[in-house]
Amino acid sequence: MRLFTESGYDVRVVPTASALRFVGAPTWAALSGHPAQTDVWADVHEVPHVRLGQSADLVVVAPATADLLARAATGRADDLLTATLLTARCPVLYAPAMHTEMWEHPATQANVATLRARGAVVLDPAVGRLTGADSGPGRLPEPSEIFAIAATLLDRAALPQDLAGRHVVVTAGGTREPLDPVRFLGNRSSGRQGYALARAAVARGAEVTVIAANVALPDPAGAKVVRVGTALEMRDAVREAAATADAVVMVAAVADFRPATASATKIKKTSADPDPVELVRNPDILAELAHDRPRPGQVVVGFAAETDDVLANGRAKLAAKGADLLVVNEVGEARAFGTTDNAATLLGTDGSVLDVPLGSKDRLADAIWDAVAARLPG
């Protein structure tokens, strides 16, 4: 709530009899700036149970509990937060929080496959500490992340959910090759884009898998994050994870090099000049991808990173890989790699050309799956 207020958002806080238990009317009113809404028969004159919904351009339910996902799904209207569910015609987002076996019983996720029909955003879990010593799905996403998805819907109201029951790959990050077992081949990629496409995605209804290299961000709110280190370790995880989805976006910083021979101490620093380090050349993931799909009708989507005779490259580089997409920015000293903005042409192999100017990557993120959406199979 703290995020939504500092960036200049109007709160309404409807929080159940249990969450009373945990935070209280007077906190909420606090940081909110109004009263805390909690009972369907207060100010009856305002018919709150119809004003609250009404009024909304976006519902978060954070943590929404098995119990609330089950009175949600089936229309129950037994107190004010569930009546707001029902009067609501705006977006509406969950954030599930609940012991492992909760998320996983086929009750619970039969009630997120049906708010997910009607057009709610569910996220997934988290996979972490719960409470105790259980540890799994089921944990509440960080709030930066919820927030993040929030602000994604609320940034376009008519969001399209036209990725609702897609399987998306994004890779994000940059693969380090290493050289001994401090030192390695690396790149500047801060994996930012590839998380504001994850986040687009699930906004748009995806389930959402994220191949991430050295990312240290917060993972995506509702995305499966699998990580990894070295050009050869994305290769297989792309490998499993293409297997089953329906558009892979290949975002992450692929080193093109390895050192042939890594050793296996530290090399050490000598008054002799440093022996030259061979390199072998990895493997195209992205030529290989598109070139042998695993199911038909796939979108493959790849990055071109230049720093100059951009888009002639990029023309050159979208025949040679064999992708539907390529999107193409100029990359340097604070551009594009760890800023928060970005600014890219996308290249499709129709000969369509689109530029995008300079704006925040979450902006780029919904240009690019506007495209990606096109061309997906009806």
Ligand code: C5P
Second form
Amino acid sequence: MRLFTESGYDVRVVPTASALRFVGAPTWAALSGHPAQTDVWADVHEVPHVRLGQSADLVVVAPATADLLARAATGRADDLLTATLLTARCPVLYAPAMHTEMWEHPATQANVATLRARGAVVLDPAVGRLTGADSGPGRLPEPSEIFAIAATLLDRAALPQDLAGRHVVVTAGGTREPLDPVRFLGNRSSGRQGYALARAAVARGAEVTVIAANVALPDPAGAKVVRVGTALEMRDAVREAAATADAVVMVAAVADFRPATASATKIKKTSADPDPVELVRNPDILAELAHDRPRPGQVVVGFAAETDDVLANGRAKLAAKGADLLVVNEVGEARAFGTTDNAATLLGTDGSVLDVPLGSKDRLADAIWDAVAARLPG
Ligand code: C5P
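I've shown you the form predicted on its own. Could you give me the structure of the form predicted together with ligand C5P?
Full assembly next; the chain just shown is listed first.
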């Protein structure tokens, strides 16, 4: 709620009776600047059970409990929140949080499927420590990540749900190739562009698997995150996830070479000159995937960072990799790596060229999904 109010949104809080056991109405009132709305029978002359939903630009239910999802899926209107959900014609975002067993129960899964089929965005919960000693899927995603998805939905009120029912895989970050237990060959990729793609795909209704190499950002809400370290680990993870994927977008910066051997113990500093480091080639994961095409109609997208002759180098790389689309970044002058903005040219095997001017990584992510969605078989 603070993230919304601090960004200038007018927030009305509708806590359920159970929510008030955790955070009381005065706290909500003080933080939102409006009385918390809890009762269908309060201020009846203002018809709050209809007005709240009708006037909202977005409804966010966070955390969404198993009970709330069940009531929403069956269209109950037994409190002010469920009545609001029935009258809302704006996007509705649910961020479920509950114990793993409750989340995985077929009843909850059926309710989630119903809500998604009606156009609601229901995030998959994060995986991690739950309220007890247990851990697993069921954790509420980080507030900043829920807010990021919400901001996307608000930005594009008519956001297409054109990835609903699709599984997409995004690689993010940069691989690290160990020299010894404490040192590695790596690169400066932060994972920001990959995570922006994951968020954008979640907001467009996709089931999203992110293969994250050494990313120090909060997990994107609603996405499954598989962590890897090296290029070889990334290759295994991509192969597994791509088997069921409709699209694979390879944003990660993958090391082309790795040390031929990694020392099991820390390499010592000696008075003698250091030994040269022998390197061997890593597999080209993108080229392998584009060649094997584990799933018919799968759309494969690569990224390329170029410093010069962007178009010619990009075209040659697109052909060499065999991908359907290549997102070419001009790098240098501190652009792209670690920044929040990005500009790119999207090259298609059909000869298409689309320039995406410098803007947020979220904006570029949406342009990429527009191009992917247009290529997905019906
Ligand atoms: O050849 P280059 O490294 O410029 O290609 C970049 C693209 O290829 C990115 O999409 C990157 O994820 C992918 N790549 C890969 N495996 C490698 C090297 C790059 O999948 N070994």
